[in-house]
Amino acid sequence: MVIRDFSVTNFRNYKQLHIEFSDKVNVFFGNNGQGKSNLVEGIYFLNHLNSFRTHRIKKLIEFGEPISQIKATIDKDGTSFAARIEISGRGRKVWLNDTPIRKLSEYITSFYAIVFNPDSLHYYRHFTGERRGFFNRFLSFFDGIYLHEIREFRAVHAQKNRLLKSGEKSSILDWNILFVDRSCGIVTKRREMVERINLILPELYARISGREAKLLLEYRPSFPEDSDTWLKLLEKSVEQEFKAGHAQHGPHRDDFCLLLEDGKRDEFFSQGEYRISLLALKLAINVLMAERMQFHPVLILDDLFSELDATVRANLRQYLFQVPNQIFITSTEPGDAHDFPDPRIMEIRAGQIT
């Protein structure tokens, strides 16, 4: 997947802007405050239809205007597609090849960027539901059934939120065997993607971080996975359940975690230890995609060098060296690029490419 061309308007502190991108390294540098990140995150954007720093999208109008767009050339797979968004008060609205497009999962199922920066390391490693949104993301894009069940699951938690908050029990035991039911496949698809992620995890965070010990990632679902345990959990937690109004157990509550092999977990981990694992686990989840699917899909690493030894970045450079990704990187030096084989580089000053 390469981006071509990209155009935004009123988005951030960009009045208007066009460029076109290297297919290999492309890399905006500046002082701090003049929107090299905005201009990452309109990237992430593009793939995603939201923002890997903001849940509120009329943040990325420009103050006083009442949309703002992006339009892009995607190429993927050997065809050529012309995006175009609108972002205004009331949403988003996606055109691919001057058709709308109806249903957005259709759009983010097709198109894909895998960010690291300071804002997502920290939405990550602070929020449990930012870890289940990634790996859901992720999933959604990686295998179509997934999708389904996730949405058909969060239906029927919708409807059982509700029975619990109207206090009506007669028809909870029915609505507890749904909601197992269609909990299951979400679990074993969750459990079978950190199988295969460890599989990856170890070897390349010991490539980058020049260490011995090995990363992994753990799977900690919230509930028994034997069904008939967990329906006895649930009959045992009725009371609780409708006296909090809302489920207590479930793939919504799941969550994962990082761990070296001393036993270590992530909420142990130093800024820069959790800033090494978290990148070794995106640049991960990079190598499955294209191993299970033959899709590359775009690097996004905004302010990727600071916080990071000197190993750490000599070990990061030769791996990226490597990938076959079209890859984003900002930086306040221009000096962190010039060891990539014929980057792009580009100044930004003030919304400006200079």
Given for the second form:
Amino acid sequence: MVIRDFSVTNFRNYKQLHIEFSDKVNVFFGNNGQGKSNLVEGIYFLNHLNSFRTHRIKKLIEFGEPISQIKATIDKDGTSFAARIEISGRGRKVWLNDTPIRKLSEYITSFYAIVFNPDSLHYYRHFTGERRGFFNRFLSFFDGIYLHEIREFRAVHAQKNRLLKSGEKSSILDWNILFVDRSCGIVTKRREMVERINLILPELYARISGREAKLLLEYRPSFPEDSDTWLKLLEKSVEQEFKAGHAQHGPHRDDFCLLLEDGKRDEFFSQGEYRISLLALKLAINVLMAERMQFHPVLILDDLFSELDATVRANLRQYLFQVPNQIFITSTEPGDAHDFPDPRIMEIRAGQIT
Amino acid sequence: MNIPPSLERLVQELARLPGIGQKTAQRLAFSILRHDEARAQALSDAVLQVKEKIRFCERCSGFAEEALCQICQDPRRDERVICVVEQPSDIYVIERSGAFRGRYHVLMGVISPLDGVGPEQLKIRELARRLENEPAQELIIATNPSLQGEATALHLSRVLEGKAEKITRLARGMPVGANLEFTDDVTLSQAFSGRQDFVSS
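Taking the form predicted on its own as the starting point, write out the structure of the form predicted in complex with the partner chain.
Now the complete complex, all chains and molecules, led by this one.
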């Protein structure tokens, strides 16, 4: 996919902005606090209808304004889409080719942006919910049924939690059976995804980090994957769950962990190691989308180059030269992208392109 | 221009009905106003009488005007097959299809902890008692294909196990006359997992 042109109104510190993008590399440079991250946040929002920096979308509206708007032309599979998004205190509204989109899920499973940003790295590293959210987002895009399965599971989860809080025991077994049933598809798809990623990740990590050690992604489900074993476990822990008042095991407690071949887990990674590992993971997902779906998401590298050492920076550039994705780079140095072929370089100053 | 209060009252009462918005309510009210008195009287009598006369069947909880509903009274219906539905109105949907010649049992809801409804609030005990008095060959569970409907079906199949020779559940899948191209992913994937052997009839 390629974003052709892009405009925002009352978005963060942008009163009004219209840009035409290159379908290859776009560089936004400028001093800190001028609005580089805000701009790529807008590009991310265009794809996912949420932000990688905040869960409160009201914060995206320029202070004192009622409505913020994002408009863009997006090319995908040879078709051009005119997308328009309105953000107001009441939420988000979306139009594609002037047709209002009732189910936002239809929209967010059409486009995709992969983002590298210091805030999203922080959230990913420290919150399991962020990690699940990250993979849920990917799987919803990758697999037509996954989003429905997640929603069904959440509905069962809500019913079961209410039951556990009420102390009413007569239908707990029925809800546990449904709980197990609705988890099975999710856990299988998560496991398959991790296996597929691990066919790509070690080599990609070696290439970008320049190190010998292999990086792998590990799936850590919070419950036995065999449904009979799991249902028995749930039956055994009924009393315990009623005491806790909420479901203690399930896909809502799963986790994903990066680890190096020598057994070093990501909790012991240095900040630099973590950054490169997550970078490799996200690029592996990009490869998976290209291989399996012939789809190329937009890549957003927000303030990334300044944080990498010279070897990794060179390796990453080498790698990015040959991917077909449309790329957005923000940097304080215009030089960070000088050797990309034909980049479109834009300077950002106080919410304006100069 | 304001609508006169008595007309406004009718509009508001009509607008409280499901599927009726303000505009439709106004159209209906104007139409009622054009009727002669006898027709208006007939409508109001019909509304009052339905509340007065309709009660729930003592056996199946469907709508009835006597102790038993017409279906429970009908000797031609197969009493060895019982179809369990959520609401009395579901009976008429199935009847319209003509696909079922047995008797019904209405649960009066579905299990939904979020709405504070557990098995105790449903007519499950009544169903169990009924099965003891009139043994059934087959119990067909026709609750909706929603989560709550499914939880209810699971519950019934568990607590009524052995009380009927066979307990079955309505199939899910492709709607008749539908086009593959326009079938949503979820329905299609369920139709795949519920596919059946090709048997010539």
